[in-house]
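In the form predicted alone, a lone chain appears below as structure tokens.
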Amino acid sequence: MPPTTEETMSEHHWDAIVVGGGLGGLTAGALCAIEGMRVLVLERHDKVGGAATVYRRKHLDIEVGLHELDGLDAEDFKLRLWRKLDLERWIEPISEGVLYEVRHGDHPPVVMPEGFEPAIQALSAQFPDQAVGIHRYFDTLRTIQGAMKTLTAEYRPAGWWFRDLPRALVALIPNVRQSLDGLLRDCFGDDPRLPRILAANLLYYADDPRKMALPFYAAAQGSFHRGGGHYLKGGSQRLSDTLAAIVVDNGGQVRTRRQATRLLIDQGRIAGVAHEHAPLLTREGPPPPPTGEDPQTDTAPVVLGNAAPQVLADLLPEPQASKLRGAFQGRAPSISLWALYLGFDRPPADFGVAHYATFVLPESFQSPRDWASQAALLGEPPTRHSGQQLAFTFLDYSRLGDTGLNREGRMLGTLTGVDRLENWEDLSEEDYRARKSAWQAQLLERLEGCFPGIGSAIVFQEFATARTMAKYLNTPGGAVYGFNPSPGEFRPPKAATPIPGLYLASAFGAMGGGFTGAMLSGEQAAKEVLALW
């Protein structure tokens, strides 16, 4: 389709255009660029990264999305990607050595150490009556994880298909339709104690263990247990900026404040992208309307979509739009999250915070299934009772030492929990701000109850909801992890869409959500593109 008379044709033709500068798109773009492809990245915000960004408010550097990055050990799926992009040279992981702490009501805190064996030993010492179940749980994670690594290996030794492949399939096939809930019940029966601890960080993936695919959980959670959880020095923004720099250093271009308006089709396949100047998003209010300013068209035979399929479909003409929607029909988006960003003038450790990640579960929280009812709580103004029922994680970044951020006497802490867009989308701006403020007060009261006196050190606070996530991430329902990883939906990796030349390189892509999933989805997209280039 030729550009309209209002559009200006770019003087550049590209080998690939990346729509959306999140981790998946940046990873795909960087991999294509280092292989010699001319790559253009278009990002509607004023900085790249999507959820992997850091912004500044009142002398406080705020990490938007990165809690912990799993693995980075010798067995990690993404280590090959890390090394291919030479990220070890630029990115320094930081780890506390403890995966997380769980505080459940008035019960003594339970600490989850890093490493399979330390976790097994610590939990078996505290719950000797469940030692068999503990071993079975961790053995299952390791077995599934090993099978998935075999199936996704980039280089396979001779004879792997009759030696390694059958073993991997025997381990994986019986679990394809299994849920996390099924594994927990198999290992621990009706005893909720260990499931509550082992799946305390379920909100890193989903909110209902009955709808959480075991293979996906085993790969991600197993990577946390085996290799630990890491923050990145300089924040997630450093990772995003490094990937963008790789694109530029290899002859590509990264353009911010550019909003894709149409995906161009020629003879049934992708031919380019029409885009225009994007307005800046503001903290309050709905997204501003398109500006119509500086319309341009860039051409390319490949588009890497760092977005949800629904969002990309809205940019396509018919019949391609319906074809793309149909390919993903019935797949539910992931959960959304709320986040309360806090600035402190004294370390939270002064008030009893002992670890970087602390999961706070109310007394009424009996099993991981209770995460499924959490999001509905924010659908009404808080009462003292509902405020006390909210489960969340508290991240104290000062526990990590020098993060490369906040060197001016300010320390960052973040509370996060499960949310959904329906809680907020129909509220007027006045009612939205009022409900946000009320829940913010309840959360600060809960935090004060856990760590008495901590409120006196808070000098900044800002609350983000699922509505915030939807606005900034431009995802259906404010989804933060792509599609929900439902049982039975585990499938061979594939980034190509039914539209020739269009590939998914996002959390909605081949390898699922989260930082690791988005990057691996970008890698898969680049692999498919380069195989045909």
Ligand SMILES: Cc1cc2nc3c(=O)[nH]c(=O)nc-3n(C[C@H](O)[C@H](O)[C@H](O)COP(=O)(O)OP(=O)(O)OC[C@H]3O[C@@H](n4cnc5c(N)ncnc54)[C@H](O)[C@@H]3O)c2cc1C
Given for the second form:
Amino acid sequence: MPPTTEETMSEHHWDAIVVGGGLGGLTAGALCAIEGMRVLVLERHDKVGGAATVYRRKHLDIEVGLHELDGLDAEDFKLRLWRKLDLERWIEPISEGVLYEVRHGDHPPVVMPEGFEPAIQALSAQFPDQAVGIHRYFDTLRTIQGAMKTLTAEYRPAGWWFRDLPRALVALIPNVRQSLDGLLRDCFGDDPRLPRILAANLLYYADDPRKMALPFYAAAQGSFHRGGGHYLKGGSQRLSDTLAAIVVDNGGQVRTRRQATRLLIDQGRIAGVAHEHAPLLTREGPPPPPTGEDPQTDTAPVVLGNAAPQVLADLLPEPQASKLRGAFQGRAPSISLWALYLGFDRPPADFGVAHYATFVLPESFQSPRDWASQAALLGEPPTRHSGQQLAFTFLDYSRLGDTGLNREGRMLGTLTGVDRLENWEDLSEEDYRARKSAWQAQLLERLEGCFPGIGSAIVFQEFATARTMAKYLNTPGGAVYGFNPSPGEFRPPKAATPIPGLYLASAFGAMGGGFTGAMLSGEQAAKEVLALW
Ligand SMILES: Cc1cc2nc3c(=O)[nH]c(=O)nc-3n(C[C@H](O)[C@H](O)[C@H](O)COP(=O)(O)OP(=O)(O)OC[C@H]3O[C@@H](n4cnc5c(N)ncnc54)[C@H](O)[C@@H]3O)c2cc1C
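May I ask for the structure of the form predicted in complex with the named molecule now, the form predicted alone having been displayed?
Full complex below, order starting with the chain above.
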């Protein structure tokens, strides 16, 4: 029987619409849905997850954007949302008990174990002359992290206001404007040896320690040290699919291949979203133009914006568009990344790969400040010299045992480094491909230099650049971590925007980027929405 007009109307009205199916949007949507809100998620890609997706090529499952998820221990900020959504039941974290290995030039590799104490002990044993600095560094991370936990605690015990709060503020306030670079200099002076190792994974947040806010770094890096770095069995796609399933199981809808084209405003506040059939994103070539097909409108008093604020502003009419742009003016997008996805027919361990995550720094790489010049390298065709300057991480997923990926004898390995869209955006399609394959060849040569013979086991390769990230995520500059976490930009979390009814639920949101940041931003948005519901 065809639906009555009333039923058709009610199908188009929701309590909240999520624009973009990345982790932040899915988390916000799931948290609202379990509280009884009717939620619609619109995602332009053919699967949910944004950077948290897995795709299939020639019998190989390729993990797009999960190297390591921090924490998941009892102190983790995101544990409460993890539990609220019952994710422990569906998501199995796996790790090898080592955070990462650092290979700097021809120097002996240094291994960073998981856990604060094991890290302090291992590093103090190798660098006894820096033991004081090492303790100071880890104490600072722990203190700031504890303060942030106190400030964001949901449960505030008796005495919180006059005992815990002042203590947290005393710990945090002197560090609010501090940078990571400042902390490293305070602890180690001009000696770059420890900073190089401690911030070897800086590309998980930013590319310049001078422009990296210490509180953000302390929360994220501290969580890696304390709780470890985990992969998730079944890949990031399982996490994204689980969150989407929670929305659906609680009366919501998740629609892929739907591109939001306009945010509707009524009497100054959000009233709904117009959307249309999205073109299929293809591996090669620029993003296809809008289809204009199957336009639809759904109404809701709340929009949870998972797309970047700049993208949301483009969907708004005036004066709301300018208002939203104004609210985020001057905030630089984060770095983007390049990623070379490799399929192996033999385990990389056969060629000397000793850990899941290996950070490879060239001999010329002195201090973490050298990350800042990394992105520009790909702005030119490679030379033998520039190819040797690249710093990168190599992830060997086969070291984790059963990841739920790597079927049919193929094993996934990924090289990743810092990138910027400016490196690629003005190139013709032909020049883009030529430069990409030249860099790809250089990267394989570098990998071969580190692990002789490994090239013979490569049966598949695919290179993604900042241009790929911009195409698939629709973020300005192909940013993968929202806004750059610059010093001084640390502020009390707030997801609401100047447009009534519009909230940010993404890496650009209240709690920053990465899996944890995006999910916590989603949680913050849900909290603010539910408080008014
Ligand atoms: C190669 C790589 C490695 C990474 N490694 C790690 C790691 O090891 N650990 C970690 O914590 N983080 C890592 N990250 C970062 C992390 O994946 C991201 O910060 C996080 O997933 C971003 O989530 P988000 O909610 O902001 O959404 P995004 O992932 O940015 O997704 C946004 C979604 O919105 C959709 N969208 C945009 N515009 C529209 C529109 N108009 N209509 C409909 N849909 C729209 C997009 O299609 C996309 O699906 C990595 C990222 C990459 C790319």
